[in-house]
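So this first bit is one chain, no partners, the form predicted on its own, shown in structure tokens.
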Amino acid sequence: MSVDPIDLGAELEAWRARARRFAQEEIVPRVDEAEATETFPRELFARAGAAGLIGSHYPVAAGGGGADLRAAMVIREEFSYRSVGISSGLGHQDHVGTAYLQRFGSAAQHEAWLGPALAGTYVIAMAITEPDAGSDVRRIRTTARPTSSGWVLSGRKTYITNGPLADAIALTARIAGTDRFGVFLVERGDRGFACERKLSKLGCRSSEVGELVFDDVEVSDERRLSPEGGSPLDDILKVLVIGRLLVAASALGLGRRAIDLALARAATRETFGRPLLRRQEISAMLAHATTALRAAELLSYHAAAIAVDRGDVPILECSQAKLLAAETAVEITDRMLRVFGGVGYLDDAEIARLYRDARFFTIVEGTAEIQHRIIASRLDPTLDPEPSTVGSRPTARRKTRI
């Protein structure tokens, strides 16, 4: 007994089948140990790369799968059905860590770094967030100071997924003395760079997140992944707005798993001589959960279809899909945990892990509150959205190619 995802057509369902098989064979056997030790199974990068499940939505010429954004969403959904933490680690390699390099990198940079990254043999993390610059990204204090031979990078980043294990960091820094920003590749072993500590989290424990320090790190100009004089910050961050749909897909996978677990429990657990599933209050909760999940699913893939068909980033729909899918995942896991009763509240119960992991979605890639502000600013141009919030300005309607 399970909830089936919507049918997206033969090509995308083939991607789903491939991702589902990989998740069953490679992720499931590693989940318990990864969660218990709070350690990402690094070998999965290469295994996913060999299976063609990293960069599915990148051009074949760049080493990708040649599919569109929906393939990446289907993959993320199926991985998250089994483990949000592991899906997060693989997902950052699939899109976040490699996105800026894929979009703006030169042919030489693609050959040197992007190809190995998509093969899963070279792990790249993207570092934007700082201790005092979360949603308010214009407060970034990490600086890039030009020298005669390259750049000197100084600052601190935090909450960086894959930061503790990455081979390289795509670092966003303010160009010293300007209001423009650049992205630079810092490699493990560069003098002055260190992962100061790995952070322990409420959920997504198998995803490694760290705090990074850059103490006058010197890099050559060949490591610059942005225009020489830098870019407006919005141009850098718009590359990542599409990540909201990938977060939405992850929330869909988790929500579907929570419902499937609750369905199985309700069908076999009897109280007073009747299965839980035959009790109206339980069946009503399941009916509400499946309906909410389907609504979030339809909105998420609708937003992705807009992005694919128009070739631009639909900022409003990305925010709406991410907001609805995230909050739906939280609501579903709360309701489904009640189906399990006390056994679901035990720390080693899978439904308890899903309950912890669901909150992750309301925080990453722009909090729920930020999504509310973005959506509201699109509905009422007289509102004054935070100027540092990516995509929040009603006038920012330029097309961005994917």
Ligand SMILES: Cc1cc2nc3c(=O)[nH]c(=O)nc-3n(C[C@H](O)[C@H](O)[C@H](O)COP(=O)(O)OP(=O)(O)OC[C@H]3O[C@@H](n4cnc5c(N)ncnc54)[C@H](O)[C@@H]3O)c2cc1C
Second form
Amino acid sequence: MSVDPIDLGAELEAWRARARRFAQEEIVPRVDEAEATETFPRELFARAGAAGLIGSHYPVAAGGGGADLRAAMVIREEFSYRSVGISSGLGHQDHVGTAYLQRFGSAAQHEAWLGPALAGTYVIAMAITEPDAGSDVRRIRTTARPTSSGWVLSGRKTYITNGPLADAIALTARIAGTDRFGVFLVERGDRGFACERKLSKLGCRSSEVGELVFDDVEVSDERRLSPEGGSPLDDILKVLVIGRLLVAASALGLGRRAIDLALARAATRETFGRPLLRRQEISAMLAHATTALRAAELLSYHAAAIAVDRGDVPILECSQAKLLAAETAVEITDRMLRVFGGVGYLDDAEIARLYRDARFFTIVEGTAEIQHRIIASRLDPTLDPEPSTVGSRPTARRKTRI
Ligand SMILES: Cc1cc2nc3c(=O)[nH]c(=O)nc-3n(C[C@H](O)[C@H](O)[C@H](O)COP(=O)(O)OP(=O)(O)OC[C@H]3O[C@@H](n4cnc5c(N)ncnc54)[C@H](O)[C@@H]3O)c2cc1C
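Compare with the form predicted on its own: the form predicted together with the ligand:
Once more the chain from above appears, this time first in line as the rest of the complex follows.
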């Protein structure tokens, strides 16, 4: 007994089958240890790369799979069905820093770093958030000072996924003395760069998240990923807005897993002479959960279809999809945990892990409250969406493959 995802057509279902096989063979055997030790199984980057499951939505010429964003979404769904933590680690390699490099890096930078990143042999984390700059990214204080041949980078970043194990960090910094920003590649081993600590989390324990320090790190100008004269912060925001659909997909995978677990439990656990599934209270919870999941699924793939068809970033629909999918994951795991009674509350119960993991979705790539503000500002143009908020501003129409 299980909940089927919507049928997205032959091409995308082939991606789903490939991702599902990989998740079953490579993720499932590693989840328990990775969660218990709070350690991401690093070898999975190269294995996923070799299986063609990193960069599915990048052009073939760049080393990608030549599909569109929806392929990355079904992959993220299937990975998250098995582990949101591992899916998050692999997902950051698939999008964020790598996506910024692919969209805005030069040909020489692609040659040096993009191919290895998509092969999973060069791990790139993206560092935007600082202890005093999260939702409000314009408060970033990390600075880039120009020198005669490059840049000196100084500052501190926090909650950086894959930060403790990455080969390189795509670092967002303010250009000293200006209101402009830039993105710079700092490599592990660069003098002055360190991951100061790995952070322990409520959920997603198999992903590694760290606090990074940049103490006068000197890099050459070839390490500046943001093109001269561009608007790096706006460009980052575009990458992050599309990333909301990948977070939504991850929430869908988790939600589906939670329902499947609860269904299996309700079918076999008997009380007062009947399986729980035969009880109206329990079956109603399951019916509601599957309906909510389907709604979030439809909205997420609807938003993705707009992005793909228009070659544009549909800010409103991305926010709505991410908000609904994240809140639905939180609600579903709350309800499904109840189906388990006491055993669901035990630390090593899978449903307990999903309950903890679901909270992740309401925080990353713009919190739920920030999505509310973005959506509300479209309803009432007089409401200030906060110009410094991630993805609050519409972007110019531009036809590209997303
Ligand atoms: C597991 C994990 C992984 C992460 N990975 C990365 C990563 O790889 N790279 C990276 O750069 N960052 C990463 N982050 C950081 C994440 O993007 C931020 O935590 C998030 O943007 C929120 O910022 P903040 O934590 O500073 O919260 P704050 O911005 O301080 O917000 C605190 C609360 O206030 C609310 N709030 C803030 N402003 C408003 C407003 N204007 N109106 C109403 N409510 C508001 C928020 O919704 C939230 O509830 C990660 C975080 C976590 C937890």
